[in-house]
Amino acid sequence: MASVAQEPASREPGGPEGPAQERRALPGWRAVGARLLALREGSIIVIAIVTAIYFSVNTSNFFTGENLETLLPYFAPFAILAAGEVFVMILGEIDLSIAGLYLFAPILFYKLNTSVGLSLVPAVIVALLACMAVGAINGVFVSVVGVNSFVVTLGMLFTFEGLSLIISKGTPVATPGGQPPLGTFGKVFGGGTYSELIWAVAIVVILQIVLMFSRWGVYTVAIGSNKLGASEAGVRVNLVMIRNYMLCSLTAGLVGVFEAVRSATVQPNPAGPNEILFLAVAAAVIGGTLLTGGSGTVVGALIGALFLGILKDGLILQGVQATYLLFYTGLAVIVAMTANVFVGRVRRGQTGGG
């Protein structure tokens, strides 16, 4: 009887289970935060959001449509470059030649169009195929010959920056198809307001799918984790490495053409590409790709590039002098990497404890 009498009371809204259920529902935000930080990209997502909130609070026009259009050139090119670099860095290698190909591709495109007489699209295709050929040479030297990737790609960087200066004679020229009024070619290949953003998102999505769900991606991670073990398991290590270098070179040439069309000028100046190289590598690393290889994420590279773009755009809106931009960028990269290391340790601790 007593148990029957107590049963209805336990079912009342104010019964003992009601507050307990509410208490169990309260940690929802904490659970979301824990799941977010459990992601490889978790720390840079949080840092990017915090940075965006900071600049939106301290500047009146950060979240305006006009400023978002200004932000796009600050991160979309880095995202595409970093996406290609991720496939090389997961191998435990690096490609510094992307700066040289970024400079070389639009100059070759210009010469093919104006001197050889190719129309715009075929000229772009030939220029990109030339970049892929350079990537294949990089891959052969690294995987077959056995030369260190830093040395090979650094040599290629100098080679193609020098070749670009020789071909162009150091003179800026107008980009074919990039002059106003823009036609279809110009709007698609970097001149349109959102064209680079669309290309960046499309490339990141495709390469992330390839990395996660294709044999190419699985083999890439396997080689970066244990090259000898992957080879003994039947993976064609040399072929995968050459293919990844070709992909990285392709993205470099593509971004070079995009930026030349967007700016309407082919600038044979190595200083800009060299800075872009390091920012692309930084975007990949702070996005969660290990320099030691075996782990990486293309989506993280996109978010890392977005963080760097938000930082540069926000600092400019706050009136920070141009001489201080690299200083603050360097500090931000260190902070982001420290957060990555800390979150990685927490994640490994939780995994080990579980």
The other form holds:
Amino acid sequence: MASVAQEPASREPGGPEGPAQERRALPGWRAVGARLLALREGSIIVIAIVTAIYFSVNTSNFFTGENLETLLPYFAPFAILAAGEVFVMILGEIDLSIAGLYLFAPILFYKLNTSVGLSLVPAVIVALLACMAVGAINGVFVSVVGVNSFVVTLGMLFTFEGLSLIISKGTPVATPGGQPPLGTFGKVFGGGTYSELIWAVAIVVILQIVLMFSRWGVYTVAIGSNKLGASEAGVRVNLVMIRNYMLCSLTAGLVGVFEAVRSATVQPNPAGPNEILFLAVAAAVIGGTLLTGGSGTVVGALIGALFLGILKDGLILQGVQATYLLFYTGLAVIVAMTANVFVGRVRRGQTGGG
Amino acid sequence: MAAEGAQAPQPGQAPPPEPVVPVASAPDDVLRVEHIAKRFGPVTALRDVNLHLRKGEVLGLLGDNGAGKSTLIKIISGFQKQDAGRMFVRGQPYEPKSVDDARAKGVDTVYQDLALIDELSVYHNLFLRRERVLRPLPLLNNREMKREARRALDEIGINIPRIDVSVARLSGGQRQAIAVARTVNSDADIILLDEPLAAMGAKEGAQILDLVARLKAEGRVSIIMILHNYVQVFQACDRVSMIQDGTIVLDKPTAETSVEELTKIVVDEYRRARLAAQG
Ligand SMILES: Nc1ncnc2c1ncn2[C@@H]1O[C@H](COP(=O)(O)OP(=O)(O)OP(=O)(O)O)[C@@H](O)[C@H]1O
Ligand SMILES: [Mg+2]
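Same protein, different condition: the form predicted on its own was shown, now please give the form predicted together with the partner chain.
In what comes next, the whole complex appears, and the chain from above leads the way.
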């Protein structure tokens, strides 16, 4: 066990150095590296590729179709959650309540379907609208009332995890539409093998376009960068902030339903959602979104989630015991973030000079 | 002056009755501001301000640091709401509900803090809140914004080598030029400039004043400009108004006043305040 424990740890300091040495040796690599580092997502792309290469060299079956299917649920849900979270983090705020809504949405969906009698699609839509309403309340508290976002959304997190426990009476519920054999609904909403991947890619692409090429995106960056200036220029700060919180809550509810359908049951236990919340925030931060606001990327969050997925999957393939997984994930997040800081410095140096 | 010093309100005594400040006006006013008051908690920023702006004129707004100049500008620009008083634009009651609303009524502003977004590019800043969109898609027409930004900045003549870099990388003077360009480039016909020359070198300052002179010659816009440098005031302004103690203490065409008179008002006030403070 000791040897298994040491191996990945000894790899990690070498990880980020790998491409640097290659760049020194090959002039072609240097140009590619420079282009890559000029991107905000550059460092996480490099880190994710290096990690994937490491696991494909050190395990026999990393790049197999079968393993790819195992990998998907390790990152697609986080990518969607992180995409929504990025819109809040660019504002310089945080949304912790996504874990609460992740749990609450499928339980509300269950209740609407079984007790109220709504059919599957309307029940999902109403559940998601309820999530967006919670997001709007978060947004109003943060922007209009001016309460610290960490505090407001932490309160909402507890409230909705608690509400989920109350509604479900603490017992697991069978997800409607998630029971085998899966119908169209189940296949589209998370049950199909590639369902979450397709949703994740579609959501990330759309939100990245919104962020970079729409007024909404420009105003989001403006508020995170200079809130007073943005409002002096006429940006409706409160409206944009409320809207971003609604988006973030929507992605949380959506992923909650997907995961409930995929696993056929909802476990009303806050531990799982809480871990997912932290991984989603980690994916966004590793991907290059600043916790301080003003800057962020949805695509980076997707790659950050992919990195975390590759890491978990690779460690399992290597035969690392389940008890060690969290420990290594923690170390890897620290290493990845440190690499990010260094790459960020290189990037600023480069662009500042050129 | 000694008598005035003795008049300063003593603690516990009722303050002397306020003199009624006459409302200044002219027949061709585009903007009129009457009896504006604004407090921030215990601080009275504006007590009773009357101001008017004639069509095509450049009005210099003077006053010490903290006199309330920026506060007055923010009230006119729709960013803050006055506690009391009324405003009129082209004779119509003017109650801007927001900066956008003021802009729709033809009032646009360069704030003292410039309201630039460091993380956004020069052209995104220039078009902030007036973005060009690829209709019918709700996507930004970056190419058109870049082209128009280039043209607008060249017109002003300030050297901004690249417009696709973030404004965080620009010098203080360049940033100020972009803020001025943003406002001048709007459709506004009442333009408020809060210390537009503060961070500028002599050459860039002259360029902005040339721009103001050009706008004035075109006769379309009327301008209120806050300045601290009296040489620039006499160079650029048709008329000056000075705020002191939350009210306008001087309102004269520049031709009828002098650097000496303006300086004397400021120095007298300073002496009076010091005497009052000594009791
Ligand atoms: N948002 C605010 N909250 C509290 N006090 C304020 C606020 N804005 C302005 N003040 C106060 O109002 C007074 C007038 O401020 P203002 O910024 O209008 O002065 P100014 O004439 O523009 O000064 P300067 O020449 O230094 O720019 C000051 O005492 C200031 O401290
Ligand atoms: Mg000021």
